[in-house]
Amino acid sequence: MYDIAVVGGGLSGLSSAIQLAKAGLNVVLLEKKAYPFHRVCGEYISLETLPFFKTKLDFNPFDHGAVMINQLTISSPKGSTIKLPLDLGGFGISRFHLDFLLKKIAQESGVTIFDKTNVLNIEQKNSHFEIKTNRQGILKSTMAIGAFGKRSNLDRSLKRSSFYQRSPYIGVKHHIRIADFMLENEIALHNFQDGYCGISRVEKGIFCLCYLSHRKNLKQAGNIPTLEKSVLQKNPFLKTIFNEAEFVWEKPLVINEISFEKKTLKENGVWLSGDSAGMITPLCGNGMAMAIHSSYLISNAILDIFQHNKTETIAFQEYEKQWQKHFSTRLKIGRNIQKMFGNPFLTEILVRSLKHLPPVANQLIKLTHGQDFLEKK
C-alpha cells in the first residue's frame, strides 16, 4: 500500500512525486514509456520555475546544459516580424534530458518508479485506489494523482467529457541544427496558414522546432513532408530553416487531438495535474512552467491531508482555488490569442500593430507568463 500513486512521469508527475517523497510519503510513479524518451513540446520553460527547481527539487537546469532565452521574435505568414525582449525570460532544455534527470532525482528521493508500465484502469475503493497495470499487476494507494498528459486512454476509462471533445490540431516536433540563423538566447514563433511553429535552442547546440497545425492542412497535403513544404514554407523564415537546417532525427514526433478546452481537476477521486488538468496554447510558451507550478499546488494540498489532518474535501477546494487563481486567466488569454494566430490576415495586422505599440506587446507577454510562485498562494 503506497500513500500516493502518480500516474504519468512527465514534469508534473515527476515534480509531484519528488516533493511528496521528500516530505516522507511512500510514493510510486508509473510511466508507460521507457526513460529517457522525447516528447512533443516546445522545450522552453519560463524562469518563474527556477526558484522552485533549486529549492524544492535541489536541481539547477543551468548545471545540466540549459540555455538562457530572453528574446522573442514573431513572424507573420508573409514574413513581417516583431522582436521583443522577454523581461522574465526562460531557458531551453530538451525533455529527453530534463525528464531523465528528474527521474534520477525522484529515485534518489525514495520514489518507486515503474516505467514501461501502462496503467489500464484506476478504481477507487472505499479506503484506497487500485491501479491495474500491464506489468506490475494491481497496485494500491491511499490517493492517486493523474499526470498523464494532454490526452490518454485513461481519460476514457475515467469517463472524462474532455476526451470526447474532438480537437482539430496536430503537433509535430523536430530537433535541428542550423548555423548563424538564430541567436542562442532567442525563441521564435513563425506563423503559417492555420498554425504556428516555435523554435528555440536546447542543450548541445540543438534547436527544438515544434509546430501546431490544423488537421485539415495535413489532410490536404497527405503527409508531413508535403505539409511542411506546401504550407509551412510559405513563411520565408520557415522556408530558410527547412532548406538549410540539419534534421537530427530521421522522422519527427507527431501527436493528434491536442485540445485546449477546459478540464476538470478531479475525476473518480483521482486528483489531476499538469496537462491532464488544463493546457495552455503552445504559442504562449508556458505549458511546462504551468505543469511544474501545478505540481507545487497539488503537493501542498495533499501534504495538508497527510501532515496537517485536513479533510480531502477542504484540501481539494484549496487546490482548486489556487489553480483558478494562478492559471485561469493565463489559459483564457492563451485561447483568445490563439484565435488570431494562424489566420494570415489577423496575424499580419497583429504583428504590424504590436511593432508600433511595444507596451501592449510587453503586457501580453506578461499576462501569459507567471511569476516566481515559491511560497506564494
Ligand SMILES: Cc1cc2nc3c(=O)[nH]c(=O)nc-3n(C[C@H](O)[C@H](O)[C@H](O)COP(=O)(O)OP(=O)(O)OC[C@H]3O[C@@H](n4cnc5c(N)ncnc54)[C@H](O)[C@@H]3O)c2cc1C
Second form
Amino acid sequence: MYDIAVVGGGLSGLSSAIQLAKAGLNVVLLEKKAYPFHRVCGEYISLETLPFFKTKLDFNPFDHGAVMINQLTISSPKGSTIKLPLDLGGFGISRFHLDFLLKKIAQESGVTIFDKTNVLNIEQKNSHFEIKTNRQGILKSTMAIGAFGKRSNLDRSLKRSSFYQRSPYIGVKHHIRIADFMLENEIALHNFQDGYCGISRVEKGIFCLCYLSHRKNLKQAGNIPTLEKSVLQKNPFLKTIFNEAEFVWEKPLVINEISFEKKTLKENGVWLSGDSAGMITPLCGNGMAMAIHSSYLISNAILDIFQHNKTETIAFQEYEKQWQKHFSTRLKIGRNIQKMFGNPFLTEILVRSLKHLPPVANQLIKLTHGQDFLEKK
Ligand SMILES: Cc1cc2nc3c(=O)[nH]c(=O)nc-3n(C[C@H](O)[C@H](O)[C@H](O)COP(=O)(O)OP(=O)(O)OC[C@H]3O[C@@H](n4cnc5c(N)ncnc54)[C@H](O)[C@@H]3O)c2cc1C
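Provide the structure of the form predicted in complex with this ligand, given the form predicted on its own shown above.
Every chain and every other molecule in the complex is listed next, the one we just looked at coming first.
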C-alpha cells in the first residue's frame, strides 16, 4: 500500500513525486515509456521555474547544460519580423535529458519508479485506489495523482468528456544543428499558414525545432516532408532553416489530437495536474512551467491532508482555488492569441503592429507567463 500513486512520469508527475517523497510519503510513480525518451515539446522553459527547481528539487538545470534564452523573434508567414527582449526569459534543455535527470532525483528521494508500465485503469474503492497496470499487476494507494499528460488511454477509462472532443492540431519535433543562423540566446516563433514553428537551443549545440499545424495541412500534403516543403517553407526563415540545417534524427516525432479545451481537476477521486488538468497553447511557451507549478500546488494540498490533518474536501478546494487563480486566465489568453497566429493576414497585421508597440507585445508575453511561484502562494 503506497501513500500516493503518481500516474505519468513527465514534468508534473516527476516533480510531484519528488516533493511528496522528500516530505516523507511513500510514493510510487508509473510511466508507460522507458526512460530516457524524447517527446514532442518546444523545450523552452520559463525562468519562473528556476527557484522551484533549485529549492524544492535540489536541481539546477544550468549545471546540466541548459542554455539561457532571453530574446524572442517572431516572423509572419511572409517574413515580416519583430525582435523583443524577454523580460523574464527562460532556458533550453531537451526533455530527453531533463526528464531523465528528474527521474534520477526521484529515485534518490525514495520514489519507487516503474517505467515501461502502462496504467490501464484507476479505480476508487472505499478507502484506497487500485491501479491496474500491464506489468506490475494491481497496485494500491491511499491517494492517486493523474499526471498523464494531454491525452491518454486513462482519459477514456476515466470517461472524461474532454477525451471525446476532437482536436484539429498535430505537433511535430526535430532536433537540428544549424550554424550561425540564430543567436545562442534566442527563441524564434516562425508562423506559416495554420500553424507556427518554435526554434531554440538546447544542450550540446542542438536546436529544437517544433511546430504545431492544423491537421488539414497534413491531409492536403499527404506526408510530413511534403507538408514542410509546401507549407512551412513558404516562410523564408523556415525555408533557410530546412535547407541549411543538419537533421539529427532520420524522422521527426509526431503527435496528434492536441486539445486546449477546458478539463476537470478531479475524476473518480483522482487529483489531476499538468496537462491532464489543462493545457496552454504551445506558442505561449509556458506549458512546462505550468506543469511544474501545478505539481507544487497539488503537493502542498496533499501534504495538508497527510501532515496537517485537513480533510480531502477542504484540501482539494484549496488546490482548485489556487489552480484557477494561477492558470485559468493564462489558458484563456493563450487560446485567444493562438486564434490570431496561423491566419497569415492576422499574423502579418499583428507582427507589423507589435513592431511599433513593444510595450503591448511585452504585456502579451507577461499575461501568458507566471512569476517565481515560491514567493506567491
Ligand atoms: C508542439 C508542442 C510544443 C510545446 N512546446 C513547449 C515549450 O516550448 N515550452 C513549454 O513550456 N511547453 C511546451 N509545450 C507544452 C509541454 O510539453 C507540456 O505542457 C508539458 O510537457 C506537460 O507536462 P506533463 O507532465 O503534464 O505531461 P507530459 O510531459 O506529457 O507527461 C505525461 C506522461 O504520462 C505518461 N502516460 C500517459 N498515459 C499513461 C498511462 N496510462 N500509464 C502510464 N503513463 C502514462 C506519458 O507517457 C507521459 O510521459 C509544448 C507542447 C506541444 C504539443
